[in-house]
Every structure is written in C-alpha cells, then in structure tokens.
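Below sits a lone chain in structure tokens, taken as the form predicted alone.
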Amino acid sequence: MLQKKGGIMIVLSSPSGAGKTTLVKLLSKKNNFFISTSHTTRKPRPNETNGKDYFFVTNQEFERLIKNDEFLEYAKVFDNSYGTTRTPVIQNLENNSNVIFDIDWQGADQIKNKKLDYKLITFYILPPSKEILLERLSNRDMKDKLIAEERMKKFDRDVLHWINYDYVVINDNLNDCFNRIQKLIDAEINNGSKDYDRNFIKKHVDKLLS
C-alpha cells in the first residue's frame, strides 16, 4: 500500500500490562514519532505528569469534548474514558510528521473505520504468558491488588481482538520485542520482506486462552 501524503500512523495495543507504553515511548524516541497524547477521566498514577503521560480530566470535560466532536477516536474502559483529539494528530501528519497511538482495540478500530488518508500500521502486543502478565500487573504501581485480578479478568475478550492487527508481537524481551517492531514498521515503509509468522502467532494466542 502507498503512502498517500504525508506521515503514518502507527497504532499499539495490548491487554493491560502486556508493555504498549513503554513500547511507544521507545518507538518514539528512537524514530521521533509523535506520541499522540489521550486525554482520560483516570487518576494519574504517581509517576504520571499531566500533559506528557495523558491529559487529565473531568468526566464533564470529556464529555464537552465528545458533544464538540473534537475526538478522532474514544472508548471507555475499566471504568475511566479515553480519547485522542482529532486536531494535533492531523496537523502533525500533513506536516509529514509519524504518529504513534497508545490505544485499546476499541480505539484501534474506530481509526481504521475513519480510513483517513494516511497509511496505517497496528500492532497488537501480546504477553509471553498470563503468570507473567499478572507478575507484571502485580508489580507496576497498583495499592489495590483487586485491580491487577479485574484485568485479568479482561484478558481472554480482549486477546481475541488481535485477528484486527497488521501484526502481533510477543513481549517475552522488552528490546527483542522493539527490535522486531522496528523492523516491520521499517519494512512496511520501504516495501521490504516481513519476517512475520501468522501461524505462530495463532498458536500462542491459543496457548494463552487454554
């Protein structure tokens, strides 16, 4: 598929926990990507800043947003709203800028159903396993242990989504799992070979839901 004009976009999503975040801010550091900014109705966490992590906000906030039609993409989940407002996206892509998305599948599938004018890559980030998804969720800053136990508990809907992705990738090691990233966006810029194994990928999704 040829670009049509100006920049890419370049969507992550994972289940909870499974290492789109940090994925993202390495992919952008390392590429200078725009890290499209959501704002959301959550609580920053203590190691998040408003206006770099997310755009924090009230729910009435957000609702004005959705009424003004400012968002390119929203959905809701575990309970808090998240959006991506449509203006700094676009204005970043016609400036031939590359944007990369931290986003759920729901968020995945209402930019894909928009068919902007931009090529698109996404990319679904699975865990090695569910015991280590659940280590990591145990071990990232949550007081209540409850929470980590309602993610997983999402787990097995929100993994059936990967069928949507261009690609899916295993988070088993964090630069291994980047490096192959980086190669297949860089494949799909260039029109070169991908080393990607769609069976495989299916196996392991199988593995994860048994």
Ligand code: ADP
Given for the second form:
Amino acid sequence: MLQKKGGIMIVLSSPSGAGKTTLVKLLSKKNNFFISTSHTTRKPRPNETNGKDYFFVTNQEFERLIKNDEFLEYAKVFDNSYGTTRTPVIQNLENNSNVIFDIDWQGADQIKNKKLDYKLITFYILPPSKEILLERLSNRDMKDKLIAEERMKKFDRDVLHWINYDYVVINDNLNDCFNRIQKLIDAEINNGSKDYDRNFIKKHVDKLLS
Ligand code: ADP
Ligand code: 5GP
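For the form predicted in complex with the ligand instead of the form predicted alone, what are the coordinates?
First the chain shown before, then all remaining chains and molecules of the complex.
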C-alpha cells in the first residue's frame, strides 16, 4: 500500500445534536489534534466565540472565499453556509499535526473524493435514541424551540449517510463514546485490531428510523 505522508485527517459527522462538537473538543484536548475551525454564515450561539468555535462571516465574505478558491470543502446546511479553508489544514498536515474536522456528510464526501495524500479516518456519531437527541438539542438551543424542531426534521435523511463512513459510534455515555473513538484511531494509526461491529450499528440505525 502507498505510504501516506504527514499528519492524519479525522472527520466526525453526525445528525445535529448527537454530540460531535463535544467529542471533537475532547479528542483534540487529549491528543493535541489541531481542530479545523470552519467559516459559517450562521449567527453565533451565546457561548460561541468568533475565531474559536467558527469564523462567523457575512454571505458576501463567504462568496468571496468561494470565488478565491480558498475552501477545501463547503456546503449549505440548514439554510446557512459552512466551509473549511484549505491553507491551515494543509499547513498542519504538512507539519505532521493531525487535523480533526466537525463537518457534515457533504463536506466529508468532498474531502474523501479529493483523495489527498494524507490518511483519512471518518466517524459518524449516532444518538442512543431520537428522544435523547431532542432532549440534547432542546437543552442546547433553549432559546429557540424552532431550531431544535427544524434540526430533528432533517434527522431521518441525515442518518442515511452513516453507510459512507469508516466507523459509526453511538454517543450514549460520553466517556464510553470517546474511548471507543480513541481506540479506533489508535488501532488505525498502529495497524492494530479493531473492535467494531457494523451489524450492530445497522440494527441501531433501523431502530432509530422505525
Ligand atoms: P453536535 O455538534 O453534534 O450538534 P453537540 O456536541 O453540540 O452536538 O451536543 C449537543 C448537546 O448535547 C450539547 O449540549 C452537549 O453538551 C450535549 N451532549 C453531548 N454528548 C452528550 C452525552 N453523551 N450525554 C449527554 N449530553 C451530551
Ligand atoms: P452547527 O450550526 O450546529 O454548529 O453545525 C451544523 C452542521 O454544520 C453540523 O453538521 C456541522 O458538522 C456542519 N459543519 C460545521 N462546519 C462545517 C464545514 O466547514 N463544512 C461542512 N460541510 N459542514 C460543517
């Protein structure tokens, strides 16, 4: 097999509210991964900081970045635009830093299709149940019940993309989920054996959609 160069790319996607942002932060803290900070036209949540959680930009600025070909990937999600600029990602990978991405399935597809020279591991995070997902979304977006409802509506369609990911992990207990992802990343890096049951995941998805 062709040897990949530099750092590795780790993508986490999920239906909104399943916990990927929480997991990305935890993984980056424990491993010193570089978090790819996206640009978005969405308005900041009360606890979000510009330049840390996202670069919050106008539609006009987002269009300018597209025209300048600065995005590695970008997509429209829930009526807002989100994108990953190429330069910080490639610079970190070239410096042997591992880069972790919190992006949706459209972005994950785009990165996969680019077939870059860096190793790529993709994870899709699932909630234990729809009820728990609604609870998490409602707690997070407390001010706006409509946001939680809008995001729940997209769940059934979003979840179908689990099939395109290397691994799917259920985020029930946060620590267990973190440990499972961590073990899979370590196994991928060290060519170790992987404790992963795709059939179990398929059954869980069927249950979520029933
Ligand atoms: P996403 O990035 O997938 O939209 P977040 O990471 O923002 O989701 O998580 C949604 C909400 O659920 C947040 O308030 C977060 O603190 C909470 N949360 C995440 N994982 C868990 C978990 N395992 N148990 C309970 N609450 C969780
Ligand atoms: P949120 O508004 O909850 O922060 O994110 C909404 C969705 O947009 C999530 O699925 C998140 O992963 C996705 N997202 C965040 N940044 C990017 C990005 O740069 N590119 C793509 N394609 N999706 C992103």
